[in-house]
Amino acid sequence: MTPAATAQPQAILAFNQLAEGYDELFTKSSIGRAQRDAVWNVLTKTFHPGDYILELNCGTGEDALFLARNSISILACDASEQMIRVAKERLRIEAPNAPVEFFQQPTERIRDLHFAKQFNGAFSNFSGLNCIADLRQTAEDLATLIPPGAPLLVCLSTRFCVSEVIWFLLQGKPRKAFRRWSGRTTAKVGEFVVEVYYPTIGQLRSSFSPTFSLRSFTGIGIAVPPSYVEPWMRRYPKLLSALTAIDKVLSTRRGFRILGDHMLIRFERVNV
């Protein structure tokens, strides 16, 4: 059985296809930068120099390289062979001595990572876990890799994204406007169809229990819209700056933090 055998085959093919242009499409976009900066603000408060961290769904390595610049060691995994190839090339060019190892491994098989020493924490950024049907199994696998008291940060797409609803309703596309609300949909990525899941906070709390306790969560992209609005948003940089400032105010407010494009949840590994 290959390492990627239990992951969504269509998802792997889709991200293989996206890999070469992903940084131009999202990482370097103004919206992508605004949302990622908000996540990085929490990462640097959670993980510390000298830590050894597991990253799931690492993509092209942007977060791993950032943490390495902060003296944090990373084992960064992704199911996509091409994403890992791009990440390794970035590592070679940008930071050849950084304490980062990129490894092709889908989240569904992280239980096989026992060759590595125990991690001080783990995280997954920007919707990688939205492609996982069984998060309870993911939580059980992670619990074998990080010790009690260690943090786990996961950034997922929300079920109710206000800016998405407004954007698509203005375009006369109600089906797209409410596509997340059922908790499950399919996304067309190039020629591939990917199953996407949108768990609520309550469902996440249940899925990660009893080995992880939900400690806090932050809204990401409440006023800042999803990345597909980038072609329009890049014409209005001052508006994006204003929306980013609004996000900083609303990101931890009850009632607002579940309404963004993403939510960043902090769990803690607990004894059971």
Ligand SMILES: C[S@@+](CC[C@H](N)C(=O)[O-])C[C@H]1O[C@@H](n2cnc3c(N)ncnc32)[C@H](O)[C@@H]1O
Second form
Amino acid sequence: MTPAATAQPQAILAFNQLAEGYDELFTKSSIGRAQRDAVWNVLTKTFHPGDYILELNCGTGEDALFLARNSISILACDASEQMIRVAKERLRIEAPNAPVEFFQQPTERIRDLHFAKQFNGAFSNFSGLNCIADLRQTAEDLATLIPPGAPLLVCLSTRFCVSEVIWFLLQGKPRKAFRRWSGRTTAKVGEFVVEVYYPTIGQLRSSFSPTFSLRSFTGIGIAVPPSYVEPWMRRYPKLLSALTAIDKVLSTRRGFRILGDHMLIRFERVNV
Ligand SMILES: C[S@@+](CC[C@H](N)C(=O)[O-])C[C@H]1O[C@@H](n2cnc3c(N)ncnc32)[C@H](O)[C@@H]1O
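Alternate state requested, the form predicted together with this ligand (shown: the form predicted alone):
Time for the whole complex; same chain goes first.
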């Protein structure tokens, strides 16, 4: 069996195809930057210099390289061979001595990895976990890899994204506007069809229980819209700055924090 055999094959093919242009399309976009900065703000409060962190679905390695710049060591995994290839190339060019190792491994088989050192926590950014149907298994596997007391930070696409609803309704596309609401949809990426799951905060709490306890969560991209709005938003940089400032206020507010593009959840591994 190849390492990627248990992940959705169509998703892996889709991300392989996206890998080369991913940084231009998302990482370097002004919206992607604004949303990621909000995640990094929490990331640096959660993990500390000297920590050794497991990253799931790392993509092209933007967060792993950031953590390394903060003196944190990382084993960063992704199911997509091409994402890992781009990440390794970035490491070679941008920070050859950084304490980062990139490894092609689907999250569904994370348990099979054998690690020399105990992790101090784990992290998953920007919706890699929305590609996984059963997060209970992921939680069980992670519980074997990180010790009681350690943090697990996960950032997933939400089920109810207000700016997405407004954006697509204004364009007369109600199906797209409400596509997340059933909790499951298919996304067409190039010629590939990817299953995407949108668990609610309650479902996530339950999937990660009892080995992980939900400690806190924040909204990411509440006023800042999803990244596909980038071509329009680029014309209004001052508006994006204003929306970013609004997000700083709304991100922890009850009632608002589940209505963004993403939610960032901090779990803690607990003794059971
Ligand atoms: C939207 S990208 C996010 C990448 C990166 N975390 C970031 O913040 O830019 C989602 C990533 O999840 C990866 N992915 C999707 N399904 C996966 C799976 N079952 N196991 C591991 N990685 C997966 C994809 O290859 C892709 O790199």
